[in-house]
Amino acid sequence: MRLAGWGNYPRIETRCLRARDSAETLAAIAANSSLIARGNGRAYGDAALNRQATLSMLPSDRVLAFDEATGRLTCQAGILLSDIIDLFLPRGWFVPVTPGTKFVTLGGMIAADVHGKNHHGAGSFGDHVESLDLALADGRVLRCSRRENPALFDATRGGMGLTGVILAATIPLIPVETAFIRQETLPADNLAATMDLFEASQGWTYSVAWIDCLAGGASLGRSLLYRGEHALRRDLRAQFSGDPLHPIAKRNHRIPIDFPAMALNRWTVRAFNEIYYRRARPGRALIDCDSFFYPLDAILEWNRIYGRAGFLQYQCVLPKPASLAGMTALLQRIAASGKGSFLAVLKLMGRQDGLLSFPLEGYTLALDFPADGQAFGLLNELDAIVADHGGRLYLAKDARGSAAMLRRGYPRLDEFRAIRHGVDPGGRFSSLQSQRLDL
């Protein structure tokens, strides 16, 4: 069949494989010479795409096992983020850590050693993840945590599924009162406003801003930073007298074909930008987790978007000191581009450890641009800003970057090729992506 990531580019033609439990997982990988794991397909690039062998992990779904008193939850890697948090919630428990969208599996999760709005205080979801069982090249299933075989739990946790394939995993959860955020919405004028914004609410949990790209001038890096608790039973008024764990559902809206190429343009971004800025209200609401985590969740296939040919996600993250100077040349190149994105998020991150995890201790920057050949220029040229500034790229999101980028970035790679060629040295688990990689 023909797959994709997320970001609809590249398309390939493809065996799908199923798995409903490690003995199906188990009889693929004996049955094929080169795979990769697959969950959700919310990978925007390459890493969840190989000519000869993608394994759905999607029917290896069911949860194994759940402490009342503790919130330790044990899954198949299949399971959604969204079942997780339906079953769960409405208990009183949520995921310490989410990324943006709740249409993820568990297994992606891990793989992709996911991060949230709350990365400067909690870590990514890695962090988390107490144990993971491991079904390797060879049919050997491995428990894998920070006691037992912690050098491939290291490799695993943003590995990109080419250790092997994560079966099933243990995560604490967290309690909450409610379901409900306590969110302030704060604009700021320019770039350094924003990262003003950004330390003086560190003893926020979460914190994100929509950053306007094409704004140039003064006015360059402008934003609308939103920060946010989780409600307490006290903090809800009035109309929220019913059950505080079960907010009013709310109807998800569909792109129902793919826009036309000419849709996004610099004048129809630029209008939204504007339009989007402007109509902020600014100050504290009490709005639902999945407003303020899933916004994009409302619209489902919303990837559509972008046309037929699809689109580039670029994610990058620079060092705190180098930030400002380095997201200053990243959006002036942007803005001097006219291909602004009217998706672009920044964050704040913390300090993080992986062998292959994308966060630094500074600012990462997310942005969306259609995939024609003057996004391909355009991303080479905001390749060589973020390299100069001592930064790297996001494997999740990736879909075009060199093994050169990569080497710059990642200061640990060598040590994860190690682990992985003593897991798999004949290169069983590859994709896509880390055939073009060299990874």
The other form holds:
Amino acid sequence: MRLAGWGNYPRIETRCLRARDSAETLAAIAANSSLIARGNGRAYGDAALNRQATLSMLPSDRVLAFDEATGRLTCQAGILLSDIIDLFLPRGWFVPVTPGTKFVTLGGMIAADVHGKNHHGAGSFGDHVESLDLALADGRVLRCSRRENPALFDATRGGMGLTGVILAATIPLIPVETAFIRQETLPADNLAATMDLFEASQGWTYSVAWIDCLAGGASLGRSLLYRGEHALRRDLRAQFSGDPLHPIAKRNHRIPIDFPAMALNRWTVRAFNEIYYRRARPGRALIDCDSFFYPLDAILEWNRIYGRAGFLQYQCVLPKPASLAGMTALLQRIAASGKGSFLAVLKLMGRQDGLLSFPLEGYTLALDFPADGQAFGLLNELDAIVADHGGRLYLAKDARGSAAMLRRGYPRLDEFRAIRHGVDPGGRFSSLQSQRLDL
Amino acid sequence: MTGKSSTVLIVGAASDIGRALAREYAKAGASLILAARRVERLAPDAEDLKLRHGTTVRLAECDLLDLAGHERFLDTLGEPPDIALCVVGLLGQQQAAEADAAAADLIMRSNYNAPALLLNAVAARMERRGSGHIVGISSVAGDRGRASNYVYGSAKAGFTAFLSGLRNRLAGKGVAVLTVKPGFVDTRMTEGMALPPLLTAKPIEVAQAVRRAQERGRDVLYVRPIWRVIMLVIRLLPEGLFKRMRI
Ligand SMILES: Cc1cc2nc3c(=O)[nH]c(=O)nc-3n(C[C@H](O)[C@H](O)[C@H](O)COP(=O)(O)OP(=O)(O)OC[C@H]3O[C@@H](n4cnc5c(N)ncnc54)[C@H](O)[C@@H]3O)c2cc1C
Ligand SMILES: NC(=O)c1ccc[n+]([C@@H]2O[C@H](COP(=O)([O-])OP(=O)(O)OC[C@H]3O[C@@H](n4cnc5c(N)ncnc54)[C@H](OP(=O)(O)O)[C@@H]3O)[C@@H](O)[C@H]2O)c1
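Show the form predicted in complex with its partner chain, please, because up to now only the form predicted on its own has appeared in this conversation.
Let us now look at the entire complex, which starts with that chain.
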């Protein structure tokens, strides 16, 4: 069948298998000389695609254990984050780290070592994983944690499915009093002001900025910065007299058909950014978790807005000392191209030491571009700027980067390759991405 | 009647549609009895349902081909369930069934005799009590016999007729009977087949539609409404024309 990542580029023909439990996972591994695990396909590019066999873990989604006292949760890897939240937020628990969509699987969050708006304080998702069960190329299943098989544990978090198939994992949930976030919205006139706001918000649990990447000149990098804390019961005012852990269900909207690619020319993008920037009201608000963490999830299948050709997401991170100069250069290049992004998100990250994990202490920028010829050229230019400033690209977003660029950005790549080779000398687990980037 | 107290029996609970039904009913607060062959396979599912929805789950071993064992199986359950869903079925292989009577016989018994007789025994118990819901998963394949799957289809046709008669018999006796014709569903049974996306439901979609229809006391459910139209047209085609077609 035809399969793609969230960006709908590339789209390939593959055999899609399903793993309902570990027996089916092991059978699929034994029966295929080349395969890759797939979660919910929210990686944008080609990380969860293999032409010979792509193994969907979605049916392996059982909750295996939950400790009501400590919040420790063990689930099979295919469970969706949205299930975890639906089941445990009403009981007063939330995940320690969440990406910007809840339609991802536990396995996908570990394999991409995802980060959230709290990375500067909480680290990546993988930092919180207590242990995981990994099915190897030779059919063994190993429990991995900081104590058991620690090297394999390190290589698996952030390892993009290349060390084996994650069957199950244990994570601690964090206690929350309410399902609401106390949010502050602050406008910043330019990039330096945005970065100052991030520094001033280091004490906040969550922070993120939406950049109007089409604003140029003195306004380059103007943004709205959102910062938030889990609201306490006493923060809830009278209007939320109901159950503080049950916000009112909102309706989702669905993009009905693939938009013609034309709909997204520079003028509509400019108009969108203009409206977004003007309409936002600086100030304080109490908003439900969904609206704070997952604004895009309210529009199901928004990726189809880019039409059949699909789109490319570009996410880089630059070390903090190089961030102002580097981000300025990136934003100038993007503004000049007029191929601006529908979404441009800026975030300050904290320290991180993984083998292939994306975060490093500095600023990360994420944007998307329709997957047309011009965009590929532009992104190559952006790559050069990122590399010059000592930065790297995020594998979970990537569909087109080069092996050389990847190697420059990830100095621990050879350590990763050695561990991977040790458990999978024949390279049974591989993806279009791992082949392209020589991971 | 899926209040906190209702018990739901799912026979064929290891199937993809059965698993989805278990999730759907557990979410609605029902307590479950999951029945299948080699039912110990379902222990992780039972634990999952308890942890997700705080419901009680019992596992019960049953091979429906053991016709003589049906009464004993129902006896072990005690009080008849409020809702009994039978998901059991076997697609088999049409060509093998054409050539091999034993293969055809297995398809016929798995889709007709076994589920019909089990539900008949359930019906008697519910009738005695004066309440209950019976749900049989049949198939659009039973709406008209086609070259590509008529052995399976004829058994499903028998099952559909059986459910219709049962519904007729039990009308006014407090027992409702729902016939489900799912259309294509993306499950183990259809794995690897190229099914048209617009006509193909996900197991959870089937489960939600079944619960809604069962709660409303509906008689016949086509999960995606388009299938009702498609099958109406197929049934209306004159035989002289139909027999030359390959659909
Ligand atoms: C709207 C949106 C917002 C996002 N926001 C963020 C964000 O804020 N922060 C962030 O870090 N990411 C973000 N992402 C990216 C997303 O979190 C990651 O791509 C994540 O990996 C997707 O999980 P998935 O289950 O869909 O996995 P897939 O996309 O299916 O797979 C991703 C990778 O995980 C591997 N994998 C999946 N399951 C397993 C398994 N069981 N065993 C081994 N390997 C496995 C695959 O092989 C592949 O390499 C966002 C994506 C979207 C669409
Ligand atoms: N998928 C479709 O497109 C589709 C369309 C229309 C109707 N249906 C019907 O939907 C139902 C569920 O099918 P599915 O798609 O979910 O496929 P499935 O996974 O193959 O389900 C069939 C189930 O029936 C069980 N079964 C067969 N014979 C049995 C017996 N003698 N005793 C006990 N259990 C028995 C099987 O159990 P084991 O695991 O022990 O083999 C299996 O769990 C079937 O009745 C099928 O005919 C499916």
